[in-house]
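What follows is a single chain, given as structure tokens, in the form predicted alone.
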Amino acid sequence: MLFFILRRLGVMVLTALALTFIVFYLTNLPPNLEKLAKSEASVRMTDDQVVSWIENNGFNTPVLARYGEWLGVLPGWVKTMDDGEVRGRCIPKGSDAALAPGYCGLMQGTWGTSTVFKKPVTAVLARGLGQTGWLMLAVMLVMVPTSLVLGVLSGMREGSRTDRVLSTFAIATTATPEYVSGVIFIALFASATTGISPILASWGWIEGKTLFMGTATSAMDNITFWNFALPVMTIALYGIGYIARMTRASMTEVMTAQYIRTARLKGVSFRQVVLRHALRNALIAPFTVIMLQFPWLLNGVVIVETLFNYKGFGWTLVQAAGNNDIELLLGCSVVAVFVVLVTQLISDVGYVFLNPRIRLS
């Protein structure tokens, strides 16, 4: 176990180099790095002024010997300017060029600063960060027992109506994107002029106009249900539906094994076999796939935190993207790498301990 540990974490970091890497080279295009010079300097700047300022804030040196500055494994660029002042890559501005540390980088915790925020990215990171975690755990709540629940009363009896029902449901649920199913949520329970709203109002069941909020903002200062119900239930459906079918799968075949059907011949009730025989087998699939849905989390969230204006890891992540903040993406992107790679690390040694067949071979 401990070589399969120190092999898959040789593996992870080689992965997460070649990712970054290619991260680092598409947000260091020339296009991007001349878009960056007009927003930070001036956008009425020539072509020549635009390559000098490239020139003199280090971005005119080879990619690889930028990727290494990044990460701090090579020494931060230093350059003296026509005035005699030192400008370098490890140098604030205003600050005495002789106290700079030589390297500044990923591995020393310099992560840069935000052109957008204007506050360091891990600072930034950290806050949007925080947001996401709050709404992760919320929908990771409601969507885990809730698809397992589907899952096993679906495969439990394989071709029953109640399979079919829930198979629909869970067809349905994993059909639907993000950004139709929050519309419609929205529309259903957060208007004042559609759905339900309109009509608990006039009976007087609710106070105000709409039963719950369309915009998560407020659940930033202050988590309620009525301001965080439509996020968790828009990124929770989606999920359910796909870990349901997957259980629904690995319960169906473990409910066919022969096992199974020694355990019914002997007497034994259908429940404890379901319980103690065929449920435990039943899960290892589903704890995979549970697993894996983290990054998908991370990440799926950028639509739902948009379109409910909760500012989180994903409207972190969007901002950065159209505002061509280069240390901020680079940030995001070490984040989005660090937890597909753990979880995937986590989701084998689980499914190692979970299975004995895997252990023994």
Given for the second form:
Amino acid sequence: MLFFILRRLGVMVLTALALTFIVFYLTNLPPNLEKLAKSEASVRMTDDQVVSWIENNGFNTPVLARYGEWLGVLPGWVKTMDDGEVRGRCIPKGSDAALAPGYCGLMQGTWGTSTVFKKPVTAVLARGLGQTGWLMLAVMLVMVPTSLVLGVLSGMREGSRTDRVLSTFAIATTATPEYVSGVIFIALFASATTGISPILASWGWIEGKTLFMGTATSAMDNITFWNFALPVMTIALYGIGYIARMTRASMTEVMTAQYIRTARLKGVSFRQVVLRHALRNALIAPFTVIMLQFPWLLNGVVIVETLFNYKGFGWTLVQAAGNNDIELLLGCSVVAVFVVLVTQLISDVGYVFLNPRIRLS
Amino acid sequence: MEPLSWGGVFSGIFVQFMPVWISLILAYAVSIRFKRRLGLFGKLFDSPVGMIGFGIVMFWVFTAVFAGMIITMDPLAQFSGSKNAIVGSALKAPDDGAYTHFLLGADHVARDVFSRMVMGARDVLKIAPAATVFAFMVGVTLGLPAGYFGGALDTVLSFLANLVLAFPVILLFYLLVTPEIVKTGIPIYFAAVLFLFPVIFFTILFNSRFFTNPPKRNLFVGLTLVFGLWAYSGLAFNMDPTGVFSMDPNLLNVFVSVVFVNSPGVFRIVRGMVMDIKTRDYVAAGQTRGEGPWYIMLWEILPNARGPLIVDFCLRIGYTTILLGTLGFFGLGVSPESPDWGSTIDDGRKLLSIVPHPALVPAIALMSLVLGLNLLADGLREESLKD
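What would you give as the form predicted in complex with the partner chain, now that the form predicted alone is on the page?
Full assembly next; the chain just shown is listed first.
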């Protein structure tokens, strides 16, 4: 078991290094650096000036060396300008070069500064992740119980009418990406001209113009049901169908097992069989599926935060990518890669722990 | 001109889709008549779910084919004074003989929503199935040897596949689908690698089948190489001397990224199925007869894996459609003017709570196409399991 976890960890570190290097390479392509030079210094720079800016800011070294510096395993670059000023990766503007540390990168906790927000990357990310944390918490609270109940109910009696109805619902939700369900939700519940809001308003049942709010900006300070329900439902809906289908498949498999038949023949009631005997084994497979849903939720988070204008992690990622904010984008991808790999590890290890058959063999 | 009522709008749309209805009726009539001779496809018509899915998918396929006849106006034309016109409203100054109403309203720059939605179907169905086919070629060509030989090859390829799968899709798109990337030429390198796989696949396919019969082998392999490399030079490098095959750099970039994201998934499925099937007796029999590994992989294992692969193919076209929509939604699409559904949703979402129809129409169109593909896959899975 220990060896298994160690090997998984090794592969994980290798994957993380490879992925961050790819992101680093793609964000540090020459055209991106030229764009950065123009946005940082002056838009009307000549080509020569751009080249010298790139040189003076340490972007002309080989990519691998810069990646090492960014990671914090190689010492940061130091350069003496013509006028005697010493510049370097680890030397903030206007400070004494002699006091600066040799290494400054991810490992030393230096994540750089965001050019869009003019703040340290860590601060921007912490704020975004805090906001997204609430969103994810709400999504999990809605998505996991709903999908498990739906899956168990439809897998309990395969082919019954409940099963048909719920399976069709599950297929429909997996066919509805977040940007589609979000648009439909807003049109139905948060539009002053269409959907149910005008009707409710004319009856005098709601005070404002719309039932739900079309943006979640106000939820960043104060989460209420009316400003948070739509974004949460939008993300949860896409996952519900998928997890429910997996739960159904696992439940139908368990329900045909020998020991369930034995229990039924011994006269245990159907209810007892489902709750006591089937459920425990049927929920092993969905556990992995829920864990592996995290990368997908990340997708959903980006779309929903953009659509509902909720300034969390996903919104930050879009801002960073859209504005060529290299250091922030790198920070975002470190977080994203970390989340994806950790959930994969948890799902692998958890599966082995939960499933006694694997432990024995 | 009076605006149309809801009834008028629906009958107007129904009339415009007339070529689609006729083709759908023909398709169903032919398929049900010859159902017993059509194999798995024919069996689809035994399952109601599959039939509904097939209907929805074919509806959009025929819409894409007859888009030129269905549209009521030029999808890119702007009609002054009709910004955000509501559903069924009349044109301010219609030309003689031209269509007089916006069937599904107009968008924020006064373009006809209905015509854009119909033309969008053509855009989506031009890219999604083709990208899925390429992803399958890559996934199959790499997945077969990885599963069959195992060992170091399998370890390396699986690591690479997991690497791509662990990448958050949106991040990858933001890194790959940008104008800067087009400038560096990276999409061309990607295309150079990914587009080579179909050529390799068919070359090996024919070579392993006919290598005992050199004249025939030379004919087939020669044709594949000539035709394949001709298309390859045009699609990947835009250097086709005759100009038949070419691809816009933006389109190439989108296409390559979608193929790249999809192929590891196919790889994993194919690899898993090969590892299962290679333990069967008929594979052992083939090995004892002295058949080559590629013959066994391509002509004995692959045909026996077709059921799940066809199902996955349908699901994956739907998934690709969603991915293309996501790209459009973030403004990374083929071109800003393009009527594809994702970009149209993106255009419409800024005024969503006041005028929802420009975003709602493509959203529902996209959902119905993906739903149709999912239902079709479900029907196919059910019927293929009955054997």
